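What follows is one chain in structure tokens, specifically the form predicted alone.
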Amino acid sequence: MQSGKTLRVFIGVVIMGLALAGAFEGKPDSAFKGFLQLQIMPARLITDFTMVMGVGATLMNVAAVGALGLLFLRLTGLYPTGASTAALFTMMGFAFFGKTVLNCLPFMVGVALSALLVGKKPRDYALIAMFGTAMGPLVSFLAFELGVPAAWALPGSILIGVVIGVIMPPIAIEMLRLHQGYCLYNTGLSVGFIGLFTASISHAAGANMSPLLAWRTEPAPLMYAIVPAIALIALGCIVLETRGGSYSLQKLYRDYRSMLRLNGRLPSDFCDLVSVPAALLNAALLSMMYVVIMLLIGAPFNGPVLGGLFTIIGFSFFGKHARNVLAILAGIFLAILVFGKSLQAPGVILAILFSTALAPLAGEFGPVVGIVAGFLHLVMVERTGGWHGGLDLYNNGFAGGLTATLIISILDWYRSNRKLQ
């Protein structure tokens, strides 16, 4: 099987594998009524679907989000690479707490518009469409929280998402030179910039930005077996690229240890890079150790949990591998120990999970900097939730930017100023 269908199937079969696990969690017409109440409720962090509406319905909204990005590739001409199935796999992580098919169109015809206005196509923009969307409950926030008739408020916030959509480019570009692609997470920082100026404008109208927390504690046994089956599929994938004979184990052991050696900056497209089978496999056992790693901890597999693992997978493709995310998890636990913060708080919990975002600096200036760039992170996950009143689902991604960028304008300092000695 060639590498880039081997892809659009492992895609296709994750996605038509989640509509029918929420299809058949328990009755298949109140999941979908639950589906469609989803679209038109508050999203702002932390709003964990699985509480608010059930493991079903945010099973099909994971479905939804996931073939709408699929959908938008195919728009615009792009084909999977690792790039997209990181985007894609970020938009579905995230439709468990906070993305909906209704709040995301809004930037991805924004983004779509702003590259048709400086005489680009859509496609080359694609990216930031797909990963703009961190942004989604900024439109139900002004559609479904304010109290606003919703004649007025629904074409209004779908309006205002479109204008964000627009400028979000420009942004996104210009906050990628300031970490310089240490941070993998670039459009949480982007967004993050836009939910200050939008969060304070809508506080200053008199808006109530008060932190949401719904946060599921419940077991939901169908929820722990989403992301073993996910790796199960990943390898099914290898199983069949490898039947052939043009990719041998050997080739795939080879080509997994070259992997290793990469730092992950952006952009490090692993199947571009490397190969798409041992993406493939870096997925599998990146998304499997995070696993395990819940479960020593005790975390709820819950919405915001599956979204950090959903995310882990797709950058399991572009830009993350255990070489490089041990130093981070390090770090974070580190600053854990030293704060006495417990590791069952949620903001704790995302944190170990989104941090991987700085991967690159572990990959490039090696552990005692990652070790450095986790523990930092922890400290500022915590500060900056409340600076754009969780309109930034990519709240790690804002922290890790800001993060990053102290670290590498130190380290670009000293290494400028020695080389002149």
The other form holds:
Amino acid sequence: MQSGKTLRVFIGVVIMGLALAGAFEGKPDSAFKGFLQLQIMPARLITDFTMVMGVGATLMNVAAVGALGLLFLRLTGLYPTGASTAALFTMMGFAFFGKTVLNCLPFMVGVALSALLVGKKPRDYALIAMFGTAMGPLVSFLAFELGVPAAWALPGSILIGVVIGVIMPPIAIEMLRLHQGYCLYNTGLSVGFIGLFTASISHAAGANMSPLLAWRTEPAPLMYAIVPAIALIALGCIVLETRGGSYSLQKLYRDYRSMLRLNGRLPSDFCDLVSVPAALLNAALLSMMYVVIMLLIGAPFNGPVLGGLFTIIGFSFFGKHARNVLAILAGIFLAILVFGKSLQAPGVILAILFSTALAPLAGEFGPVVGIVAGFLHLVMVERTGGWHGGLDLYNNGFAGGLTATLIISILDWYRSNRKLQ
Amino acid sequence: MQRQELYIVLISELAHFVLEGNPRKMVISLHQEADGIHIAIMDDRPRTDKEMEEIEHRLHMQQRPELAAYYGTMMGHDLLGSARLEMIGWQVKGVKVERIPDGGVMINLWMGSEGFNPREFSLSS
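Having looked at the form predicted alone, could you now put up the form predicted together with the partner chain?
Time for the whole complex; same chain goes first.
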């Protein structure tokens, strides 16, 4: 099977599966009603949609946001690749706890307008538009949290979302230069930066920006099955790819090994640099590795945890692999030990999952830098959420971007100033 | 991005790649026309078949506007890690990688507007 087609099949089956699982988790009509309710709910960090509206409604929301991303790719004339798969799974992952179709759309439209404004095509900024939906909670916050009459609040919040979408590309591009591609969640840094201003303005206007915490601890069997099922779909797609005989298991093994040698720095599209089957294998292995870690530490398989696992699946096509995440993980656990953090704390669990944004630092500069990065990330991420009032869903991307910028500044200075070799 | 700025970052990334190999010689040539350019870079470092294959693979990425307009802006700016030829590969219209008699490699790149046909435009012609 053609590799591009395999990726489309993989994404299509996942989205369809999530929609069906959502519809039949309880009663389809109540799941659909819950899905509609989610569109008009506050969505700032941390709002676990599975807690506030149930698993069925949340899965429908995840599938709908995934379909929106896929439709956006189609409208802009793009097809699924490693980078767009990362963007799609990130969108879907955060639809477990913050993104809705309604709060994603204004930013996507704004970024597309931004492209047209400078004589480019919307496809040129498609990744910024998709990742940029991290700012979704701002629209929900302005429309449904402030208590302004809906006739004003909804159009106003959508307009503000579009305006922020317009200014997002220049900020995202500039932020890349700070960490030089060593933080995979660059949009998290960009949106966090914008969030500092929007939260400050909101706070100055008297809005209540105190953090939200809806974190489900009650187990839901279906939530445990989702990531293993996606891993199985990925393996099934590899079987489809090898069926014709044009792609052998030996080649898969060789490709996967060569992928492990890549540092993962942005933009490392594993589908282009190695192969689609190797990237699918990476997604299955890495996601299951993190499922096991979550089970070992006793994390609840709730919306945010599933969001983290979905993001890992996505970035298994675009920068993360089992080799470059290990040192970061070690750094996080070292910080947990040193500062006596609880492994059950939501912030710590999310940091374990999302700190993998710093994987390229370990991939390029080795385990010591990776451990330092993971250690610093955990202490940073617990502070940064308050700075933007939970408006940046990629809070770990914001903290990771700042951590990567610090480390890169020092390494760059050292490299540029030491005696010429 | 202004055209001149694009040439500067493109040449910078290419030079970054060649200099990583620590050659004794490096030559860069730029031939500019109204709607396109041809850049050639040569060095004297012998390369294995596998290395040549990898250069070809990285430069022969198909055009990826969504990556070029976003991540491609890092091209030629960040010199801390290794050079990333794929960022060049997304933006060019034609690529030719060949060994030269001195033992090194010559990388030819063509870039241009929508109507630009690299086949009609080369150093030799």
